[in-house]
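Take a look at this single chain in structure tokens; it is the form predicted on its own.
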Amino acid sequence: MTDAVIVGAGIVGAACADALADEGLSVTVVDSGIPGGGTTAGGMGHLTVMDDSEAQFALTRYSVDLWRSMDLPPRAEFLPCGTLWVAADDEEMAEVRRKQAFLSSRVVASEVLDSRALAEAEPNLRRGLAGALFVPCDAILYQPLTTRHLLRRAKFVSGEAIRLRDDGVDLRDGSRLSAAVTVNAAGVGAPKLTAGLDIQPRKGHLLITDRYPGFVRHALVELGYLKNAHASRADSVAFNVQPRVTGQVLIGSSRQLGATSPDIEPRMLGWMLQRAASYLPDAPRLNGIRTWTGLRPCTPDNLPYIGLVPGTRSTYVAAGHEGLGITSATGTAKLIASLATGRKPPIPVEPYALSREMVEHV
């Protein structure tokens, strides 16, 4: 018997394990895959404060603050490089100023860069861009090994969970992991264990290059990213490039709602790289050494499910973070830990409640 069983050894499940261990609970994590694999390995490792909504801002801001306060090991490759939200024209500069006003009113540091300042900050960007918003609190980490660090105090069990109970988890092999608290952190697989969760996979492609130290200095994201990534159900790409501690350059990103094949699609990959080259003209000269895909768990309102499953006493869900699972893992974990131990959550949990968007289960 363990105090808590978590289904899912991605970064969200691992962060929940770490937060529950902080509360003095013994924790077992079960997954049929490799810890830090799956959706976690398919992400970019970007820790970023977002402002799509007040609820998204609250969770991402709290989570980024938690990440920055942690004593992470060198293998986490934490890089406090900040984000540059790049504006291509005057219309997007208006969005820069809106974002800056939003963040400033909530005491998050940011700085508006004009075209010249942006060119000085990132010399390899194409000339003629209007400017950018610099958010210095954002950072990057290497999420697979960070996940393993977060799991250091938990027991890992390799197996497939088929049923959640208030007293534990049933596995495919007929065994049961007994516990007082259960947490569904299974990402795109979460609806199989908790009926009614409206989570769909959204496929993304990424490419990493050989080592080119200094080619980019910040996480670079186009201002049209949210519009391209979330506003349409059609396939989309957006300029999203970041440096790594290793000197490599990670290039993204693409979005395909409902696609489930892990195969690399040359059409999507080529489209994504063309988008990157439109901002970084020398990007085609870089040697790409690996490309891969990931499936991100997407919800209709772009907010995760965090909270107690209706009708249960001690079964919780922490899933549906889409592209913000790595950013939001720490804040999500603190919310789950506070709910499981009967303490007041550090930020309001109601916006992420399961009841808000759960579909009727027939």
Contents of the next structure:
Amino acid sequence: MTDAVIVGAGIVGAACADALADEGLSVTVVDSGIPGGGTTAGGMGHLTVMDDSEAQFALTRYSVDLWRSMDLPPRAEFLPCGTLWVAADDEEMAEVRRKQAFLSSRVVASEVLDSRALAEAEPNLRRGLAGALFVPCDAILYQPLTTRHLLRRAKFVSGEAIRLRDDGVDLRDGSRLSAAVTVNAAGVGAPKLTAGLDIQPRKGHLLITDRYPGFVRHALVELGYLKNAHASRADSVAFNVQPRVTGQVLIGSSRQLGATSPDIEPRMLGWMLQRAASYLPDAPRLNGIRTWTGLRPCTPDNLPYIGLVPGTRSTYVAAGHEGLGITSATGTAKLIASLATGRKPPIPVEPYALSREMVEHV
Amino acid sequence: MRRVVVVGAGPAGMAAAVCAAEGGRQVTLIDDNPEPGGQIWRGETEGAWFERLQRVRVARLPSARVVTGDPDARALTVELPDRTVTVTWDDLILATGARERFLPFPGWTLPGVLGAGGIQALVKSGLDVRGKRVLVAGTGPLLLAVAALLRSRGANVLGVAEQASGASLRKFAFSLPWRKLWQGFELRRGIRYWTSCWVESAEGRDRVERVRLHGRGVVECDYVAVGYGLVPNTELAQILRGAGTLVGECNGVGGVEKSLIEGQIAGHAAAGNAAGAARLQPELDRARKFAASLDKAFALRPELRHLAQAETLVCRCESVTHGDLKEFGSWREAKLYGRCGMGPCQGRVCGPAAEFLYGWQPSSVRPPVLPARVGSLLGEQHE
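Form predicted in complex with its partner chain, following the form predicted on its own:
So here's everything in the complex, that chain up top.
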């Protein structure tokens, strides 16, 4: 018997374990795979303040602040490199200014770079880009080892959860983990344990290169990212490239709603790399050494489910973060911890409630 | 006309290409070396199969690395030194060979400690070993061939340390046909051969100066060639999810005769010559039986699992030691948490070592098969 059982040892479940341990609770985490080995391992480890919606901004900003104040061990490979939102043309440059106004009115520092300043900041980007918005608070980390670090105070149980109740979790092998609080942090697997969650897998591809220190210096994302990433339900790719502590270059990203096979799809991989090469003309000369895929847990309104399961006393959900699970893990965990201990949440939780009115995403 | 694509121009690939071309097929032979011959016939140009390959029309793609493939499109992505091409097939034959198995022992990464096949390739490419003291160690018939080659090039071969026991080898020798047994004797003539013997450690300041042999003390030397058998190269086959026929060492290590027979059978089959393929079946059965007896005779002894010390490197690319790996329970954990196998060799060296040392099953293979230029993976233009 522990105070809390969390299903899912991804970074969201691990952050919940850490936050509940901060509250003095004893925590057990159960997963059929290895910690940080599912969707978490498939991600880029990008911590980024997003402004797709006010609710998304509130959670990502709060979460990035928490990450930055956390005492992470060196193996978490925390790299405070900031994000450059790259604008290709004047239309996107207008978006740069809108985004800067949005962030500055909410006291988030950012800096507009013109074409020349961008070329100086990132010499390998193609000439003639309009500019960029630099968001210095953003960062990168190595998410599998960060996940392990967050789990250090929890008991890990290897097993498959089949049922969540207020008083515990039933496992496939017939055993039972008893607890006063249960949390479904099973990502793309969460709907199997909590009826009514609308979470669909959205597959992504990534490629990592050999070591080319300094090839890129910031997390680089095309400003068209949001329209490419979320607006359409069709397959899409976006330029999203980052440096790693090792000197390697991580190249993303692709999105395919409903795809569930972990196989690399040559068509998607090629399309994604073409997009990267259109921004980084020398990228085709780099040696790629490994590719992989991951399944993002995607909700209809691109906001995660964080809150009490209606009709229960102490069964919570923390799932459905799409591509922002690593960014939002810390904030999500604080919300779960405050709900579970009956304290006032640090930011409003209503936008993420399971019972929220689903608005059609435009 | 049906297009037969053969990957690998060692004995198996050469035989497959020759038989398919002789049967009237349009054949493309892809290999990562400039000349055919594979590892075993590296640097050679004469012999029946080289002559037959000369006589047929085979489109050759030398110095070409197959970096990935798409079984749905029946297409291979092939990197040439200056560009990348797509090669499509109607029939695909994979003769991707095998690589050496390295097992970590203290000092195995010192300069001068080489693979047995590695020193063989270097000598054939011009490494001067005249007057050098060389110790050959590990397991399998390759060791004798390497020792004989080194001696013929003027090296002072100190001896061959074979980890298998004398009893196991005698049993194996009794099962051999006279011809093979005689080959073995010829190779061994004048070379000291120690059974139940292996390198416990290699030492030296900047390069290897001496090795400690199990039960035989310290031996001073200039080079150590260590090979613990071969590991089939199945990565491309895995990416192609069962497309293509595997022939030769990648289909199970068994030596050049098995490779030639399997290659011929696949070549005949691709040319629609079922009778030709069927005729070789009895020979194939014999060759495979021989391969199985090799596996048994030269099975690795458990003591070899305990040579590595805490500070001995297991993954050279990412500098991961035996001690670093103690806390992990699987290959995936070792990769994800310990960076083992995450470097440019993609676990080709440390993967088989970890499988033997810790009993870890390797994880599934994803493209690229080899480090590949990002430009090679772009595919067709989308925008």
